[in-house]
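Next up: just one chain, as structure tokens, the form predicted on its own.
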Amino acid sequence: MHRVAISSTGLFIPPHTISNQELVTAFNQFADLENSRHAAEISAGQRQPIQPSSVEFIEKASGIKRRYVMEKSGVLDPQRMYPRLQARPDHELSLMAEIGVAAARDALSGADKTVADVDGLICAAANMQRAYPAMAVEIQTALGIKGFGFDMNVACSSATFGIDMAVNAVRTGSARAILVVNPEITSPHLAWRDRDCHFIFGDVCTATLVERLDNAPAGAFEVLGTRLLTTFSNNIRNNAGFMSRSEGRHPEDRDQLFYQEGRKVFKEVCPMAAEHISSHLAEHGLSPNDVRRYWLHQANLGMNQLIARKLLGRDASAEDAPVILDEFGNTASAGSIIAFHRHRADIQAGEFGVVCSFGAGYSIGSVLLRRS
């Protein structure tokens, strides 16, 4: 059995941003749209007025300030809300392993590795653009990588179980080293038209080299152990999939986009993702404070700040839990990504870190590293 590491990651950042107070106005004029349109109906109390949306709102509902899109000209065009995206010829390379290909490239050059030094690729993600061929089969063939590569998909934890499923393959030998890539474009998943919700999402694509740590340039992260965890729950939910034509489903059905029970949500995951992590660090003998850094999902700065607090005792700082969502919003799997990708640096030789994503399923995946 190898020992394994976290060599390198890379990340793909969109050209696009979209400031809260862009988002607002765009949905407070939609909002007056459609509250004209339908005047009638709510004169007569039949239906409820929709409420304007502000800066305020968003930023204390859950620490983001802006994110990065795709395209952002469809999500402010008040009477369409939601991108502008370019279909393209079969022939061409897809969208979302265009931007894999770029995460990927920056995580090679990051360790000093090329394609020659890797035999698989996971794409995991949070939503993929088609159901086949895999988005992975196609990044693996336009990187050059002799392999393997293949999807998977746990929602917002989808990286950290990848990381897990890639870590099992280079320790038992099966693979020298592996990439797993997370494209999130969620742009188009998101319900920009809700204002409970039309500000959470942003678009990125991140990417983890994994390797034999005797192979792993030095400063690398060795993976101690990683840990993931699922259970049912309905309370994040996308039913959009292949079968809605069949039950003649509208595609501007509600439930056909991202929406979720956000209290609920936050009640039922904080103290499970929290206790997930302690019990992880227990297995290993180790205590919350003996963690140097936690590299946690970015969903909701609320959230992060409460699971901090429930492992470490007190209030963390930027130190203990550095925050990402305010610039990149919440980007689905790639959120804990990019914290340990920006925070890492200053992580000392022997030092602890633990990477921790939750999300829909419920999942939870931790991956506790050492610098090397």
Second form
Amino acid sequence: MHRVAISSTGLFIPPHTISNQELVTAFNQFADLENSRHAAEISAGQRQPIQPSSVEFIEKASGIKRRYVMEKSGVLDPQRMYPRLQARPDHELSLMAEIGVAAARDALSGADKTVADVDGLICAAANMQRAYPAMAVEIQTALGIKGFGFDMNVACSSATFGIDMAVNAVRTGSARAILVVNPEITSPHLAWRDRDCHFIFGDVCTATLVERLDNAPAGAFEVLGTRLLTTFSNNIRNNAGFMSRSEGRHPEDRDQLFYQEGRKVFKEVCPMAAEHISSHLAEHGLSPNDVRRYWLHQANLGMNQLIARKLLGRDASAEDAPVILDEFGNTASAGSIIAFHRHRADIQAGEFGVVCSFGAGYSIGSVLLRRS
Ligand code: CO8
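Instead of the form predicted on its own shown above, give the structure for the form predicted together with octanoyl-coenzyme A, please.
What follows is the entire complex, opening with the chain shown before.
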């Protein structure tokens, strides 16, 4: 058995940002167009008008101020309201693989490693661009990694669950190092025409290099343990899948995109996540106040504040639980990894930190770290 560390992380940031104001302006134009198109039905009481969105609501309810996207003109076109992405020929690198390669290279250079040091690659994300061949194999081959790659999807917990798989492979000796890559292109799966959720997600890609502690650079974060939990819930869903065509579904049908019961998610997941983290820490003889930093999943600012308060018994500062969702929105599984990527340099040797994700499934994954 080997001791295992996270050596480094990588980040790819998409080229476009959408501010809340831009988003709300486009949404409200769309609402006006739809309402005037259906004016007769609305005035006859046969149809409800679409209500406008508001910047104030979005910031207060979520803490999100802007988000990055791969393509913005289609999202902001009130006649369209989803990104304009170009289909690529099969011989070209696919979009998800392209951003995966960029984040993976960033992670490798952060640890001063090359692809020759890596034996496998896991592509772990909430949405895959296609059914097969696996995205991971395309990214692995584009990078030139000899070994293996596979995809996995546990929605917002994909990154932490992927890290768990990588840690086990390195600990037991089946690989020296594994890259866990999280290309989260959420924008094509978001219902931009639904004001309840049109502000939530953003695109990004993160990568995490997991390797033997004795091969890792000084200052790497030793993985002391991982803990995973799932329990089925219909409160966050997307029914699009390979049976959709046979079921006679249309891509615009509301359940073929992301939908959720946000209030229920908030109420049910916060206590589960706090309990999950504190019992994970207890397994290692630690209490929540022994932890210098929590890099939490970035879905909602209020959610993170509540979880941190439940853990620490006081209000958490940005020191305790840094926030990146104001800039990125909810980036599905990448959020906690972006927080770790951006906010770990000041952690001292011997100090503890926890990366924790939570989301659809429900799924919760925590990774307990100690700086070496
Ligand atoms: N502007 C103005 N008003 C609005 C808007 C808006 N944009 N949206 C809703 N309102 C209104 C509502 O209609 C409602 O009005 P009324 O009181 O008259 O009914 C009122 O504002 C309050 O609405 P909510 O109760 O919905 O508001 P909340 O305070 O609950 O906030 C949130 C909504 C922000 C969605 C909040 O509930 C939340 O963040 N919950 C947690 C959700 C969460 O964490 N989900 C995880 C999803 S991510 C995941 O697991 C990965 C999925 C895979 C990725 C998919 C990629 C696309």
